Every structure is written in structure tokens, then in C-alpha cells.
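Just the one chain here, laid out as C-alpha cells, in the form predicted on its own.
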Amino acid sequence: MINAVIFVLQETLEAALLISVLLALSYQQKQPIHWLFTGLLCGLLFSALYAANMPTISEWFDYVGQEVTNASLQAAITLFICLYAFSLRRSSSPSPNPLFFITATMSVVCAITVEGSEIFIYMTGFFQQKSHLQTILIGSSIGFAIGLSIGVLLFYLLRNLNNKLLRFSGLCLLALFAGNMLSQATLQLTQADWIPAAQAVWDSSQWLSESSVTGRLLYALIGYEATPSMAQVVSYLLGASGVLLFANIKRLRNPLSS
């Protein structure tokens, strides 16, 4: 049961944290939250379709289709988060922002497609094992509830911040998430042999193993890797800095603007 709890918690936590930050910034920007419902519905639909067609998708690109598709979705999340950061107004306005809606929606759709498909595949693997199915369902429900609760808690914590601190905190969290996604995309492409494998930049597994409960949760929260390659480190930094850069493009264009 504990494995089911940790696995579903890890997958749920990534999407829940992203949605919490986007939702808090949406309220701060006085934007409609239609993107949330659209993103959730489309994400669940696409994740189910992705999981159902995984045997076929896995055969693409000389049997590395899953890795390449996941990497593409994760890179897309990074791009959409960067564009979302660009769409944030410095002074909130009640008028709808199309770029805000599109980028928030697509970020959620891609995130749920990736994370949700993993849960679908994990769950369906136990449908033929009746003796373990009840235990897996209970563990998965617990993991989902914990991940959802953490997301709700983060949302209310952000909502209690003043506008300036909320924007700063939200952008920092989005930067970490974007860096995590791009780093994961790099790892997927390395596993597919599309990016050459390289020696690890460091090895922190003796202090904190990736397979431990703490390591897996930190992986979901900040993209912790015990043995990252240089390509992963560079990708992480590019994804994180990209969000912060896009968020400040307007100010860079006009340094005298407030």
C-alpha cells in the first residue's frame, strides 16, 4: 500500500502544486478561472487516451515513443509557463487576458496528461490482480487525497500574501516547476538515446536517495536528482531562468515603467 500512496502522491503533487500557483495568480490578476475547468477536463481525457494507446505510442521512433512524447509534453509545459509569466500584468485588470487563459489551460492540460497517464497505467496494471486491487485502490486514494490537500494548502497560503509577495512567490515556484519539467524532458531524451549520456555532475545518493520517500517527494516538488548530468543541470537552469526572464520582459523594454 505504501508504494501506491507514494507513487500517486508524487504524480498528483506535481499537477496540484502547478494548479495551486496558477489559480492563486489568477485571482490576484482578477482573471476568470474557466481555464481550470477546461484544463482539468481536457487533461483527464487526453491522459486516458494516452494511457490507452501507450502500447502503440511506445513503438514510435524505434520503440522510444513514450520517452519522446513525455519529453515533448514536459518541454511544452515549460514553454507555456514562460508565456504565462509573460502574460502577468504588473497592475491587475479585470479585463480578460487571452494569453493568460491559453497558457494556463495548456499548462494544466499537458501536466495532467503526463501525470494522469502514469496513474492510469499504474492502476490498470493491477486490475487483473484481484487480491491486490483493493489495497492499491485504498493506497492510491490516500496518495491522491494527500497531494490534493497539499495543493489546497499552498493555494490558501499564497492567497494570504499581499499582491507583491504573491507575485514574487508564485513566479519563483513556477520557475522551479519549469526547470523541473525541462530537466525531466532532458532525462527522458537521454534514456531514449536522443541526448548522449554523460557522467553525473554530482552524486548525493549517499545523503538522500531518489528512491526514498523524501527523495521522491523532493523530486515532485523541486525536481531533485541525486545524480544529474550536465545536460539536466543546464536544462533546469534554462527552464527556471526562462520564467523569470519572460516575467520581466516588459520592464526590460521600458526600465522607467512602474
Second form
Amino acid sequence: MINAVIFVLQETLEAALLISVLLALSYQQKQPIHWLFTGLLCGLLFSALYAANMPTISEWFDYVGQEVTNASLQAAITLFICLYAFSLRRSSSPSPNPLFFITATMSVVCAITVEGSEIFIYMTGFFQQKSHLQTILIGSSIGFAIGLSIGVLLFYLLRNLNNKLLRFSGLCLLALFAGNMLSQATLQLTQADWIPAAQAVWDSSQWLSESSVTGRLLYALIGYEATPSMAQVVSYLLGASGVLLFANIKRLRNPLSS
Amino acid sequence: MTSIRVFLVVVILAVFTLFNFIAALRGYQSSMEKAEQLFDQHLLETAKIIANIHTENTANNIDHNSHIAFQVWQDGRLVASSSNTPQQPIAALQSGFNYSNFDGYRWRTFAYRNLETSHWVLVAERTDLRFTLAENVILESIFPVLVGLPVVGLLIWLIVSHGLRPLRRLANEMGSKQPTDLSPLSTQAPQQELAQIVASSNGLLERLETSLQREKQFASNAAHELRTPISTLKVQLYNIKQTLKQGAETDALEATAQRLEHIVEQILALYKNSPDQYNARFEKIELSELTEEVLAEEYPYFDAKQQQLEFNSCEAHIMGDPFALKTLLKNLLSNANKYTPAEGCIKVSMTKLEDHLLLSIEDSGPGIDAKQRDRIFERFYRIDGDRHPSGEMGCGLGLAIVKHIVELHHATIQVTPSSFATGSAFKVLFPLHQPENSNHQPGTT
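What does the same protein look like in the form predicted in complex with the partner chain, given that the last one was the form predicted on its own?
Expanding to the full complex; the earlier chain stays at the top.
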């Protein structure tokens, strides 16, 4: 059961973290939240389709289709988050912001597709084994509920911050998330042999193992890797700095704007 | 707008879920460890029992599906075993617990050395069955926590709703207050958290009432204090005019004094008829009768300009304040009179609709540009300012007063072009008085 809890929690937590931050920033920007419903609905639909067609997809690109598709979706999430950061206005305004709506929707659609499909595949695997089904369902429900609760609490925590601090914290969390996504994309491409495997830059498994509960939760939250390769470190930094750069690009171009 | 109830329910439920499930997971882990210890203890005792039974037969009644297996070895010879064990030792001949694989499963093993008989007793138990058994027992205790979550959510919702009821009651009480009602809020056993709000609001209402009373007093005093010197001024001007026998300068002075008097009267009327201030005394009114009365009073002004006056009325009752309605009719008729040229036409008509009464005052004056129609009800707004082509005296308050009276009667006013070749029509739509069991027929006069 613990494995089901950790697996579902890890996937739920990634999506909940992203949605909480986007939602809190939506309220700060005085923008409508239709993107959430659109994103969730389309994301769930695509994740079910993705999971259902996984046998075919995994045969693509010489049997590394799943890795390559996941990496593409994760890279797309990073790109959409960067554009989302660019769409944020320095002063909140209820006037329509189409880029904000599109990027928020697409980030959620891609995130739910990746995370949701993994849960779908995991669950359908256990639907064949009736003996473990109840255990897995209980474990998955607990993992989902914990992930959702953390997301809700994070959202209200961010909502209670003042506008300046909310923007700063939200962008930092998005930067970590984007870095995590790009780093995971690199790892997927390494597993597909599209990027050469390299030696680990460091090994922190003695202090915190990746397979421990804390390690797996930190992986979901900030993309913790005990033995990351140089490509992963670089992609992590690229993703994170990309968000911060896009968020401040308007100010860099016009330093006098407040 | 954020809801306190939604916030409290969602956050409490999230905190409850988080801590309850984390506690359940901790409980699961420690229960599994405890169960493991119990199973090991059971295995150890089984080994001791077997060691004390001197048998040298194979236990055929322990089949391949059994979750337990054993072997008894003496001097390298297998002297007894269950049928589901191989011919080799199922565990190392070394006292203690260990794991091994045989018969297609993974087993938890225990090796026991009987010193008296020199027997090695090896017992084993299937790990998957041990795990499933322990987990099923523990899940039985976690399952109610999971199933009970919606019930907890519902209970939290009900409790929070109940807790917020005094706040909702206070909000309703404040919301249902009339604009003129400055009485203190009910302080019947307020909750500790609300007592401060009620006390502050009551203090504010008290200060507001004192301030409004002072303002009313000021308006009443100002009316008296301003009207008296203006009346005196007008008498003095009349006397000067009689003495000097010179028209031009004194006429201008008299006109200015008249204008001053008009402005003061209009400002006071505006203040008195403000919906926030006006203490209306509504009664059932036959509007056509009131209109006739006002027309009779104003007739000399129409006659002076030789204007044609047409009046079509119908019998209809509305609920209204006679004084305020008289002011409304006077202002609209005065405007029609002022801005309609000599020998022009003015039509006053009343039409009974399904549940409304339409009062229409039309003139054949120059009319009002569509862009100006909304602005004419603003205070001190006059078309083209003081250079109004009519050259009529005015201060731009008449229609603002009309608007106040219309609002006071829950009526609506609309300005449209008149049915004449030129001119405007002011249409006021009053809600009809609806008496209980009413069955009256409309009539015309």
C-alpha cells in the first residue's frame, strides 16, 4: 500500500503544486479561472487517451516512444510556464489577458496528461490482479488526498501573501517546477539513449536516498536527484532561470517601468 | 468575492485529511513492523514445539499450498519434514531468522537447535501471505478513515455554517436597514467576536445620526435664515423701484434677487427630496386630480405666453407623497413653460398600462439633443451652461430634484422627442397602487 501511496502522491503533488501556484497568481492578476476547468477536463481526457494508446506509442522511435513523448510534454510544460511568466502583469488588471489564459491552460493540460497517464497505467495494471485491488485503491486514494490537501494548503498560503510576495514566491515555485520538468525530460531522453549517459556530478544518496519517502517527495516538489548527470543539472538551471528571465523580460527591456 | 465558509471548510478538511492520513500511514508502518515481530514470535514457538515432538515421519498433511513448512535435521540427515519442502535444508543451519526461496515462493525462516537431542529444526512461513494477512488487518482500521472523509466534510460544512450564523444574521440586519434607519443594531447576546463589531457599528450609527440631525437642523435654519433676508431684500427693492421710478437698474436687481430666491428654494428642495433624507409620507393618490391642481396653479404662466395646454387624464391611483409629487409636476411643467416659445403647445397626458401609470409631459420647444438627455438630470447641469438659447432663468437643479422624487417613488423617467414637430417628452412611469382584491375599471376624463 505504501508504494501506491507514494506513487500517486508523487504524481498528484506535481500537478497540485503547479495548479495551486497558477490559481493563486490568477487571483492576484484578477484574471478569470476558466483555464483551470478547461485544463483539467482536457488533461484528464488526454491522459486517458495517452494511457490507452501507450502500447502503440512506446513502439515509436525504435521502442522509446514513451520516453520521447514524456520528454516532449515535459519540455512543453517548461516552455508554457516561461510564456506564462512573461504574460504576468506587474499590476493586476481585470482586462482580458489571452496569453495568460492559453499558457495556464496548456501547462495544466500537459502536466495532467503526463502525471495522469502514469496513474492510469499504474491503476490499470492492478485492475488485472483483483487480490491487490482494494489495497491499491486505498493507497491511491490516500496518496491523492494527501497531494490534494498539500495543494489546497499551498494555494491558501500563497493567497494570504501580499501581492509582491505572492508574485515572488509564485515565480520561484514555478521556476523550480520548470527546472524539475526540464531535468526529468533530460533524464527520459537519456533513458531513450537520445542523450549520452554521463557520470553523476554528485552523489548525495548517502544523506538522502532517491528511493526513500522523503527523497521521492522532494523529487516531486523540487526535482531532487541523488545522482544527477551534468545534462540534468544544466537543464534544471536552464528551466528555472528561463522562468525568471521571461518574468522580468519586460522590465529588462524598459528599466523605468515599475 | 471569497467566502469565509468555503475557506474554512476547505482548509479544515485539507488539514484534517493531511494529518489524519499521515498518522494513518505512520500507524500502518508501525503496525506492519509489530505484525512482523508477532509472526516471527509465532515462527519461533512453532519451531520449539516441533523440536519437542519426536517424530521421524514426513508431515503429508502439510500440502504445497500451506503457508508454513518445516524440516528436522540430525547429523546432516533429514529426519522429518513437511511435504512442501525440498530435500536440502530450507535455511542455513545457524540459529536465528533469515529469508530463503523454495517451492516458488519467498519464505521467512527460523533455525532452532535443540541441544538435548542435537536436532536442527527449520521452520518457514511464506512472506507474501504474512504480508497480506498483516496488511488486511491493518487496512480494516484505515478503511473507515477513508470512507468517513465525506462524512467529516459534511459535518465540517454544517458546523462552520452554524458557527457563521450570527455573522450572517448581523449582515442581514445591516443589509435590511432602510437608508433613513439609524437605530442601533440588536445587541442580544452577541458572540464575543461580534460584540466589538456591533459596538463599533452602533457607535458609528450614533455619530451618523447626530451628524444628520445637525445637518437637518442646519438646513432648516438655513432655509429660514436665507429666505428672510431675500424677502426683505425684495421688499426693499420694490420700495426703491417705487421711489426712483427708474426701471433698468432696479429691474436687473430684482431679477437677480428673484434668481437668488429660486436657487435657495431649489437647493432646499433638492436636499428635502433626496431619497436618503426624505421622510416620505406615502398615501394613495389620484394623480390626475393632483395634476389638475398643479396645472391650475401654474396656468397663469402658460397664459402669459399664450401657450396651448392640452390635458388627457385617466383615473388611476398610485402610492406617493403629495408634496413631493407636486414638486415633480411643478418642475416639469415649469420647464415645459420656460422652454416652449410663445404660442407653442404643451401636452400633459396620463395612460394606464397593465400595472403602471405613464405620465407624459410634452412640449414643442427646441428639444434636447440625444447626447444631452442623460446629463440633464445631473445637479447644476444646464444645456450650453448659462448661454442657454432660451435665456430663461435657471440653476440646473429642477431635473435633479425630479430624478430624486422619481427614485423615491420607485418610478422611472425617460426623455424622448415629443409628438410635436420639435420638442421633448418627459415620461414618468409610476407603479400603480395594487390594493388587495382590487377590481377597479380604468376611466378617462
